[in-house]
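One chain comes next, on its own, written out as C-alpha cells in the form predicted on its own.
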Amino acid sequence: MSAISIKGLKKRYASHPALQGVDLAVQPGEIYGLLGQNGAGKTTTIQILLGFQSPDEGTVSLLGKTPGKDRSLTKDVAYIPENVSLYPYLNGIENLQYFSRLANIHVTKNEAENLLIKCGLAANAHFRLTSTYSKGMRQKIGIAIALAKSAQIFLLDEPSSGLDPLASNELTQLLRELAANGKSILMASHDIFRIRETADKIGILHRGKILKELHSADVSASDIESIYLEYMKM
C-alpha cells in the first residue's frame, strides 16, 4: 500500500481549474519532489492532503485513511510549510515542548535537545528566543516537532525557498535521513536543482496536471530543466 496515494483529483476555484487530475503515489522510504512553478497547484494538492480542502474529484489516502475524515491521521501527518511559524519569545526547546503538548506528547528537556540536535540544530541555539534564528533555523525546529509525533508522512511546500546553499544541503541530508527512516515525504518545490538533490522521484506538475515522472537517479539537474522547460511553454 502506497503511503501517500493520489487518484484522478480536481478542484476548481470559480471558473479556474487547479487541478486537472492529479494521479501519483509515495511509497514508504520515498522522497517525491512536485515540481512546477508558482500557480501551477502544488500548494491546493498539499492542502488537500492535509484535509483542508475538498477535491471536486479524485480520491487521496494517507496510510489507507482519508484526510478531513479520519482524525487518527492527525499524529500520522507533519507539514512544514515555507515560512515556520513558531513564537518569538520562546526559545528552541520551549517551542518544540510547547507544540508536543498541543499533540498530548509530553517531551522532556533532555528529549527536546536530542530531537533538535538530530535535525541538526547547533546546541548552541537551543536555548536561544527563536526571534533571533534563521528561517532554516526554524525550519530544523518545524522537523524536531514532527519527530517528537512520530508522524510516519512529512508534506512540505516550497521547504528550500530563502534558504542558503548550506541550509539546502543540511534539509537534503535531513530529508534524506528521515526516507531512510521509512518516512514519507511530500516535498512541493520550483526548485529544480534542489529537488534533483533530494527526491527519488519528479512530478512535473503544470496548469494542474503532472505531464511527465522521472526518477532522479535517471536523469541530471540539467536534463531535467530542459524537460521542465519544455513543458511551461504547452
Second form
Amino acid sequence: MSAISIKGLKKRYASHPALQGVDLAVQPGEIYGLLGQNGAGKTTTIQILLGFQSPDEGTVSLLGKTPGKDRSLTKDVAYIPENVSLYPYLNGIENLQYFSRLANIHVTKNEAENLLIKCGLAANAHFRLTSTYSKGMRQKIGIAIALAKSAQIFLLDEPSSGLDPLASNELTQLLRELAANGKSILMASHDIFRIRETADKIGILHRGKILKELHSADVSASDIESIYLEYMKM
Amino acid sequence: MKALLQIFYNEWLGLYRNKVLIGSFLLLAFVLALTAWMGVKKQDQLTIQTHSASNYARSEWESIGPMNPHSAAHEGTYAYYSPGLMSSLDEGILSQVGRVLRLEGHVQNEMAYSARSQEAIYSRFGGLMPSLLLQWVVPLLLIFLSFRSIYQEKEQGRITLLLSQGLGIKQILVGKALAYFSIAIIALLSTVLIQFIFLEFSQSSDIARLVGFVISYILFYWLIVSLTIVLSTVLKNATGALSSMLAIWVLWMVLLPKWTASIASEKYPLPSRFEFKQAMKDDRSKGIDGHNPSKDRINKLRDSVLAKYGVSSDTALPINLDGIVMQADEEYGNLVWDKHIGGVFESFSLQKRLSQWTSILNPMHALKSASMSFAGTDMLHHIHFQKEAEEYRRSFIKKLNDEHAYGGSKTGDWSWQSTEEFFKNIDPFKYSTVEISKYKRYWQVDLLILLVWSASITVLMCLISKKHLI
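Return the structure block for the form predicted together with the partner chain; the form predicted on its own was the one displayed.
Below is the entire complex, every chain and molecule, led by the chain shown above.
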C-alpha cells in the first residue's frame, strides 16, 4: 500500500482551477519531488494532504486514512512549511519543545539539543531567541519539530527555498536518512537541482496536472531542466 | 485540554517577555490597586462622616429641650444615605444625587451635598473609581493586546504549523482568548480583593452583590476578548480588526448611550425642577394649608371635630384643633407628592426599561447597569432610600402633629411645649441598603443580555473554519 495516494484530485478556487486531476503515489521509504513553478498547485496539493482544504473531486489517502477526517493522522504526518515562522520570544529549544508539546510529545532539553544538532543547528544558537535566527536556522527548527513527531510521512513545501548551499545539502542528507529509515516524503519545490539531488521520483506539475513522472536516478539535473522547460512552454 | 493550556501558557510567556506589555500591565495593576485603595479610604471616610453627622443631628434633636411640636417639625431632622460597601467600586449616580435629605414638616426636600457640589475636582474631572478603570481601561487594554493575536499567526504562517501539530481551530482561538481573558480577570479580582479585605465584607448581602458584580464583568470581558479574537481571525488585516473593535467601542461607550438617553428622555420626559415644584405648589394650594388654610376645608374639618366632641367652639375642645388641621394638610400634601413623584418614578422606570431594551444592541449598557445595581448606586436604590426617608418623615411629622393635637394644649395655643422626653422617644431614621433580590428583575435582564452576547460570540468563534485561517 502506498503511504501517500492521490487519485484524480481536483480543486477549484472560484473560477480558477488549481488542480485538474492529480494522480501520484509515494511508497514507504520514498522521496517524491513535486516540481512546478509558482501557482502550479504544489501548495494546494500539500494543504489537501494536510486536511487544511477539502478536494472538490478525487481521493486522497495517507497510510490508508483520509486527511481532515481522521484526526489520528496528525501524529503520523509532519509538515515543514516554506517559511518556518517561530515564536520570536522563545529560543530554539523552547520553540521545539512548545510545538512538540502541542502534538502531545514531551521532548526533554537533552533530546531537543540532540535533535537540533542532528538538524545542523549549531549548539551556540540553541538558547538564542529565534527572533535573531536566519531563515535557514528557522528551517532547521522546523525540521527538528517534524523529526520530534517521529512521523511516518513528511510533507515539505519549498523546504530549500532561501537556504544557503550548505544548509540545502544538509537538508538533502537528512531527508535521505529519513527515507532510508522507511519514512515517506513528499517535497514540493521549484529548485530543479535540489529536487534531483533529494527525490527518488519527480513529478512535473503544471497548471494543476502532473505532466510527467521521472526517476531521478535515470536523469541528470540538466535533463530534468530541459524536460521541465519543454513542459512549461505547453 | 493539554494543548489549550499550552497555548494559554505560551501567550502568557509572550506577554511576560514583552517588556512594553508587561510594563503596561503592571502600570494598570498599580493604578487599579491605587484606585481600589483610594475607594476604600473614601468609603471609610464617608462612613465616619455619615456616622458623625448622623450622631450630631440626633444629639441636636435629643437636646432640643421642651418645645412646641410644630416648631420641632420645622426644626426637622436629617436622613443620611449610606449606600453600602459596594459603592466604593462603582459610585453610579451618587456623585450627582447627594447623600443628605432634610426631613421637616409641610415639605419634601431634595437630597443635597452631592460629591459634585462639594468637590470642585469632581465637577471638572469626575471621580476616579475602580468602575471607571474596569469599564474603560481594562477593555481597551484587552482590545490592544488581542487584536493581532490570530492575525499574526496567519500573517507569519505559524497557523499551518500549529494545525499540522494536531491542534484544532477552537483550541487555538479559545486558548488565546483565555490567556487575554485571564489578564482581565486578574485585574478585576485584585481590585475586588482589595475592597473585600479592607472593607471587611461580612454580610451575605454584600457578598452576594460582590459576586454579581464580578460575574457581570467576567461576562463582559469574555465578550470583548472573544469578539476581538473573532475579528482578528475573519478580517484580512490587523488594522481592520483594531479599527473595527474601536468603532464598536465608540458606538457602545459614547454614541449608543447618548442616543438612548435622548430617545428615553424624548419618549418618557421628566419635568424640570421648576415645573415639578410649580405643579406641586399649584396642587397643594388648592387644599388646606397649615398656616393659611382654605376656609372651606377648615370649616368642614372643624365642624366634624366639634361634632365629634359635642362642643360648639374651638376653645371648648379638649384637644388642639390646629394639630388636626396641620396633619390633614400634611396628608393632603402627601397625596400631592405621591401623585407627582409617582409620575417621576414611573418615568424613571420606563426610561430604565427602554434602556434595558437597548442593551440588546449595547452590552456595555447592560454592564454599567448591572455594575451600578450590584454596587447599590443606581437610580432604583436611590429611589428606595427616598421612599424610606419619606415614609419616616410622614410618621415623624404625624407624631409631632398628634402631640400638638392631643398632647394637652388647646386650640390657638402656640406657646405650649412638649417635654424633652417626648422628642427623645421619637426613633431616629435608620436605613440599611435594600436586599439585592428586590431588583432582581432588572439585574437578571442585564446579566442575561451579557450572557447571551458572550455565548453568541463564543458560538461564532467556534463556527470559524479553517478557510478563515489559511
